[in-house]
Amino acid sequence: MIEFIEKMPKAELHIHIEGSLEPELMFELGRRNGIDLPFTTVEEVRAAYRFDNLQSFLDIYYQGANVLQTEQDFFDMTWAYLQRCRARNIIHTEIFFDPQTHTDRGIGLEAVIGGMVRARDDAREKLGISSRLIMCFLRHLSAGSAMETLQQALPYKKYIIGVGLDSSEAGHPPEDFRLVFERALAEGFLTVAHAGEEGPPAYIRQAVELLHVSRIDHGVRCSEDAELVKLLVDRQIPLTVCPLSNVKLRVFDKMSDHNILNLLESGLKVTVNSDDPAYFGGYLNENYLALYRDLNMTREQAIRLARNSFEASFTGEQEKQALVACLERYVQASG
């Protein structure tokens, strides 16, 4: 079960790239552009990646991006984790970016998006992998802070394929972001949006009935409200659930606690995802086989989340049949 686990075809659409940069390459960076980190080793880093909640893991979290400085920067961590991708059998990723993080730092967005989209095509012909761009605003920022990201997103608009809602979920409720959503929606873009973490369920119906996103992420607590549950259900919105993440940040207190088998049960279409993998112990294979080892998952709810993945993406009808059929002829193939 674990090598089924490992080598099965699978898609990633839950993953913050910043997230991704672990200690080995922060350190890198930071010599490479002469930026002091408070840390003097990797096993420094690593001991600091002790999280008591969300605000926690951001305030380290944020400090980490301070080493992202150019396009080659953003090259290196992108291309970094589509190797991991590879190695993970990972064959389509929609992947986070946080362009505020960086442009209140002075970094401009073609610096930002110029890196990914590189690493992104290059990916593509060298490794088989396709992937898509989805910009995030913090919510713990301005809802016109966001209007002005947005805006000034819009010439580099053919390479992002959604806009989503991240950062500190508590006290920001998704009806804050409503205009600036409406605008993405008007400018072309999908929607996306954290919610049901830390927040409450209610922060659920406002991404889909007020943000009209395609997809929640994270979504774990839709489970207290029924009505909810038969909502996502009806309307077949995806979530992006990421297991060893919501451990770490205490929304369940051990794995074998986590509900997302019992939603996926549920007829909920519900997705595996790592999130933030080098701050919470783990890539997307490393949560899948969490959820073996902790929740008994079966051979059949594997391979049931795998295809939710393909499904859910934000692929082209063409594409998500092909990326279907490549998981089928894996199960086959596997007897």
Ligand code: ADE
The other form holds:
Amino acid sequence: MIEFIEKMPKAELHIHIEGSLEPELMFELGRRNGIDLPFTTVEEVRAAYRFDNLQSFLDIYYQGANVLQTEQDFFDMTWAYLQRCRARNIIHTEIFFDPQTHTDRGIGLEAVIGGMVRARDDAREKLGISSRLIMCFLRHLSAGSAMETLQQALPYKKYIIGVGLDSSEAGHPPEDFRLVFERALAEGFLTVAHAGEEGPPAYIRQAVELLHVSRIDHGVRCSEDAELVKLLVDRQIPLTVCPLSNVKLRVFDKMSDHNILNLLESGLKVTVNSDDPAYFGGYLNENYLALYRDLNMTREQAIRLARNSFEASFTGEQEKQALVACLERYVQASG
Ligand code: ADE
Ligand code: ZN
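Moving from the form predicted on its own, what structure would you give for the form predicted in complex with the named molecule?
Every component of the complex follows; first up is the chain already shown.
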């Protein structure tokens, strides 16, 4: 089963590229750019990755992103992640990035997007991995700042499939960003939003009804509202669930308490994702393996989750069929 999971073709739909920055590369970029870090060793950095909640993680995560300065830095980070995808049989990935984390420090959007696009083009050609970029607005900043960011990104529209909403959830409801998302939809972007990670089920409902999202990121707190679950099942709105992240940030006390397989068995279109793998102790395969180890995920459930990851992706219909076919061939060949 472990080998079956590791080799299974899969897609990742919820990964913050800044959350893939491993301490080793963080030090290298810090040295290259003359940026001091409040740590002296990789071990010290890893020891600091002990979080009580979402905010305690975000504080350290935004600090880590300060080492990213040039187009080459964004290339190096993205390329490192895509090579890890290759090693884990992730054949399609949809990558979040937080432009405001960088533009607020005076880094140009052309460096951020340019580096990621170059890595992604290389990955398509050299690694056979397809990918999309999703630009997230930081919800702890104002809707005005999000609107300004959307406008700045319009020249790069062809590189960005959708917009999302992330950062501190509590006290920052989706409804605050209604106008920005309306404008994004009018410009042809798809929409997603983090909701129901720490925030209440009402935020999930707002994301669906006011932001017209095609997927909910996390969404695990939907289980507190049976009517909401029914709505998500009826409309087959995918949830991009991140098990290791949820346990690290104490959304669940331990993996054996996680509700992901119950959500899957309720008929929800659930997917497995890594969120911020450099911070949460594992990439996508480690998330699947945790479900096998602690929740007794069956082979059939693993296959269903992988199939969902392709079906919930923002690829075209033909590409989607090719991805699902790749999974089916794998399942057949492994007997
Ligand atoms: N940004 C990076 N990871 C996040 C998470 N888990 N929730 C909200 N914003 C994030
Ligand atoms: Zn996230």
